[in-house]
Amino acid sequence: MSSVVRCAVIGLGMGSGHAKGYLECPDAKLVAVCDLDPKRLDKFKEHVGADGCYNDHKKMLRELEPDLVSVALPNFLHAPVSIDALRAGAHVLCEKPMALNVKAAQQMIKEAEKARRKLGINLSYRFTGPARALKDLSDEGFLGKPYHASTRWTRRDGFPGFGSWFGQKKLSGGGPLIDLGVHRIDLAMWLMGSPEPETVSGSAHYQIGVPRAKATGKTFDVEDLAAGFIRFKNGASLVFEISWGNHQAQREKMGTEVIGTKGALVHRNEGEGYDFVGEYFRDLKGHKFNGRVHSAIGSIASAYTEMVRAVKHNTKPLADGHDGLRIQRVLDGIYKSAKLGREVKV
């Protein structure tokens, strides 16, 4: 590997952020980016020039050769595409959720090991400041053995427009729970050490968005909310709920809270925004403690860059296609288990 990871985008609606990462990181060389939209291509010229501008991501992988490549597309192309990367010879840092379904996420794990390249999955809430702390007090042992976690994310009115893929399951994979909870139980699971899950037994509610689609007469077979609870091999126990559409106070409801024998870690946002605080405690010798994270010690490098330094280092990413797979499990055995109206096992 040359001193410099050259990298290359395939998609610029999330991928913006992706190709802006790697315009940031000094081991990084954005060679070329990938879409349909000419206007969104065209504010990457500058960086890429016209030569490096795509609307086939197979001929840019067969032309430029990348050493790494952002997926980010609608849910439905996550596998086929980052398959075609990883043929043509790239490491590749896919978007979340890894693919619509588990069979499509173990055929990427597959691909990967065989072209013996690098699979990175965004599961962006790993890349907070506060995670990361938190995270570090979980592994020095902060909260003992873990045995429970709750988390939520839960929007006001927060659908995406009605009619575009994000609505349809057979293009997104569902609703809410697969969009914003993926992050959400993944940042429990983490945080809990990644236990590995057992049986899931889920609920999906479709009193807002169906109706209000109807009525507009656009396509819309999602979940607005999910709910429910997860059963580990260890004996630990999360619960969960997650929506687009809640009668509650705050525009964005966002909170994940571990428990453990000795102490707790709470990851949460501040307000009704993505600003977010970490928390912790514990009772020592009588004394009931509790704080809060203040700051991270150094910077906490971006999804991006890690990947980057995963690359030029032959090192695990921070996520990886196994711990996609293990949140493709739950979300898969989530709906089946809302689908059946009982407990499964994943």
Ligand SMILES: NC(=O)c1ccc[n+]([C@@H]2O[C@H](COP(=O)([O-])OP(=O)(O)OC[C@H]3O[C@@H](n4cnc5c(N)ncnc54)[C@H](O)[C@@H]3O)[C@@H](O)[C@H]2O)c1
Contents of the next structure:
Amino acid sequence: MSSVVRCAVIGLGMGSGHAKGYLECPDAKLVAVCDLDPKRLDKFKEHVGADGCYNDHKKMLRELEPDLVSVALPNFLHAPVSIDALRAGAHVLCEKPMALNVKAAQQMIKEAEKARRKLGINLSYRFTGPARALKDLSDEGFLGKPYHASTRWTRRDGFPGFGSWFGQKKLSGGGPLIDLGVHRIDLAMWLMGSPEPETVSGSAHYQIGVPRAKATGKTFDVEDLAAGFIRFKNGASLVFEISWGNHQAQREKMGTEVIGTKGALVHRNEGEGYDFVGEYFRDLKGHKFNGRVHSAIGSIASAYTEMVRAVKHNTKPLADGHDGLRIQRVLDGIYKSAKLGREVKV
Ligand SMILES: NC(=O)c1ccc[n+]([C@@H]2O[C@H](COP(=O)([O-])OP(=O)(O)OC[C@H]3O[C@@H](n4cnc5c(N)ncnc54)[C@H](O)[C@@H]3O)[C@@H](O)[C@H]2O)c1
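For comparison with the form predicted on its own, kindly provide the form predicted in complex with the ligand.
Next comes the full complex, this chain leading.
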């Protein structure tokens, strides 16, 4: 594809970031936005015009035939709306988690293959500068053989609005594990070289959210903390802790550490927010090397620019449907294991 990539965005919460990303990308043109909420549409009217604002995604796909569609809807709509877009001939960048379950994720991949269209998944922590730098180190063999990792994203009190789709299992697929864990477990596996998961053992706890929702009459039936252990086919292991709320000092703790036979890599937040740092450690001939990896601001393409590039130059998205499916298998397995109270095969 030589000309500009005509982009559309469905869902304008997180999707407003996609729309802004396309507006800033020189190879993209934002042609339409779609949301049920007219106030959210209004914010993009000056960019796409009244004719580019839709509340019916099927009508939008039919009338404008965009090249690339971002799907940033509540989780239960990811698979059906992505499939509508693929069948309409568009490439798709779908928000994480890819789908509610493995079956729906597999269906999305099948439809993308049938339509010969690209399916990218916004596993956005891969796109942070330090993560890209660490991945380059990992790919160059810095770790030696990665054999263990730990990863966490725990919040002191960071529940999404009570009563929204986030806290309803049938609409979201689960709580913080599928919402936050998807990012940090994926990041750990990616830095480990994407080994194939074999078994998982997980627990899900319902100590804070469910009673709090009950007291306020809101619907909430997902976990507020999940923890567990993943075993990979190559013998490597990964432990994880994920929560929307628990008694901890910091507001937000994020950290992913991958240990190999030659060195270790760390991606973590600095302070309590969303400033990230990448670190590396290695013992060599008695010398202890500690360092930080930096990425020049502006040198790292966002998920949106990357997807536009993949469409324009026919390259593989940094995170595609198969990456989405790999982490979806793990998430499904953890929920199953938590329910059964034992380790399960992935
Ligand atoms: N990658 C990230 O870091 C990241 C961050 C936040 C959210 N997300 C993901 O983005 C997705 C959306 O989350 P959010 O926080 O924006 O949720 P949200 O509820 O704030 O926004 C969803 C939007 O979709 C609209 N919508 C619902 N049904 C629709 C339909 N049938 N047609 C058109 N519009 C419809 C709603 O009106 C709403 O504006 C979720 O899957 C979430 O996991 C990803």
